[in-house]
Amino acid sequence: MPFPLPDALASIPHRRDVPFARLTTLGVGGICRWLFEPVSVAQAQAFVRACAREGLAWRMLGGGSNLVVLGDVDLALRLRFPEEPRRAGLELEAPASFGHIKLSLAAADLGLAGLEYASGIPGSVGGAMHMNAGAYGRELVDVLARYQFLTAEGELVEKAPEPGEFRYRWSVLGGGRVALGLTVRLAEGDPDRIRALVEDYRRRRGTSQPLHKRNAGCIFKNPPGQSAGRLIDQAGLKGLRVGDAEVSPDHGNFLVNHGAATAAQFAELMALVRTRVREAHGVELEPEVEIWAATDMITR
């Protein structure tokens, strides 16, 4: 990246040389050489516009919970908006930097039903928008009323979701777009019953998933009509280990970091799992996590 920074970037809050081990739940990866953390839409817009104008490659970082970083990244953006959720009738508005689980809990406390499924899905609201996060047969688009984002050129857009913009673990919010926030439309409910369902979902995730180890959530998408975790289990891969990276004995679709896993070890383990499942079942697993490699950057 050119140095010194363009004036439009120098004024935006930023840090230098931050290890991705501190920025992701998995805890592998290299260094983020420049991490920009705007605290307002205006600052985020200035960042995107400056990068577009200068031809700078960058990455969008959320809560780091559905992300595998396999090298260094020169330039990343992570929103740090200070706003809290706001209720208007049955709608709840939240900024992209707000915690996804926190939003589910806030809805429960307000007696608003519809976000209980999200109570065990970590990361930020922006990450949930980007991946159309879901669990237990529900996903974000089911309750999404409106969403706000920046285009790759820095234009501010707010709109209702349209068919094709959100599907299984994918959304239109890629290719340099920046999710800024959303409004979900929920239903009136009894706070005690909603909180009980939230706690039930959290308990179920805690007993079936290796939350005691560093992980990035489910690594592979479920093939149509099948379970990736079951395919991995049936291929005898639980406990398969490369260095400190392991296929969790608790859940086959979780690859965990025992504390000192390297990016290379994690990449090798992912490749081994895909190969063994292909050989055993004739099924090609596709990553559900976002993977950052040095050769795959967002460019203008």
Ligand SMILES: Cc1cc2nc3c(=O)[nH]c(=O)nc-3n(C[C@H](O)[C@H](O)[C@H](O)COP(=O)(O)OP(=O)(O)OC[C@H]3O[C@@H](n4cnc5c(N)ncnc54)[C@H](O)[C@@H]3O)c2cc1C
The other form holds:
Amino acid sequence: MPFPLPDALASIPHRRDVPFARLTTLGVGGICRWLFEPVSVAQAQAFVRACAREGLAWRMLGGGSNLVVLGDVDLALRLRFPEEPRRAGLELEAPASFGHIKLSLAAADLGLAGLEYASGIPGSVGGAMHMNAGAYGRELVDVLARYQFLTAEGELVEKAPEPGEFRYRWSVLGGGRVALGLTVRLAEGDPDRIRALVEDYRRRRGTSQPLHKRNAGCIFKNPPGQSAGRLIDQAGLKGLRVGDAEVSPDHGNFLVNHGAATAAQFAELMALVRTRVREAHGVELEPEVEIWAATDMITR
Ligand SMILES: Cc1cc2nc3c(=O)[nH]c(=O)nc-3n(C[C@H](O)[C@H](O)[C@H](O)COP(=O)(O)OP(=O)(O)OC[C@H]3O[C@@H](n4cnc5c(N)ncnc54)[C@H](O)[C@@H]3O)c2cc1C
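Please supply the corresponding structure for the form predicted together with the ligand (the preceding block corresponds to the form predicted on its own).
Expanding to the full complex; the earlier chain stays at the top.
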């Protein structure tokens, strides 16, 4: 990262040397040397365009709830748009930086049904768009009416989702694109019933997931027709520990940080789990979390 900053970046709010332990739910990782936090679409666009022009490599950060960061990152972007969700009839519009759980709860308060499944999925709306986040047989694309994003060159696009753009924990919003916001189309519902469903989903998570310890949600994708958590459990790996990183005794597909874990310990534990599951079941587990290593930065 050149210093002084290119002029186009200097006026965008930014911070220096922020530890990823503070930017991610797992609480590990190196340092984010420059964290840019635009408060408007125009600032986000200026960032993307300047990076494209200068050939700067950068990372897109949301709520950090699906990340294992292995080292330092020179340059990252995190949206801080101040807008709140806006209702228009059965549609709800929200900026990408808004909290995903907060959006689900806002919909419930408004008596709009369809986002209850999201009431326990942390992170930002933008991260949920990128990941096509989902639970209980539902996922974001099921309710997505329109979405806005910047291309890797900084061009602003607004469109309705098309087939193939959102799949299981994948979307077109990778490769340097920046999700800016969305509009979800929901259904009229009885507020009491919506809230009861939200409570039910949250209770189920509270009893099955180790939410009292720092974690990054499910670490491995479910192999087709199988449960990664069950495979890990059947391989006898619950409670397996490397330093302060542990396979949760409560849920095999959650790795938890007991407080002083390092990224290297999580990397070692994930590798160990994959090896043991391969040996026990002949199944190759693929990470559901995104792993940030210094070598695969987005460069334009
Ligand atoms: C306790 C717990 C439970 C969880 N349960 C679930 C679950 O049930 N279902 C599920 O799907 N996930 C679950 N997750 C994983 C995680 O919450 C989701 O994947 C979430 O949508 C990630 O959002 P984020 O903002 O934290 O993204 P981050 O972790 O910050 O980033 C994830 C990816 O999204 C990209 N990204 C972030 N913001 C943007 C943007 N504005 N534009 C483009 N790309 C962007 C990042 O570059 C990165 O590639 C869980 C996690 C935890 C900790």
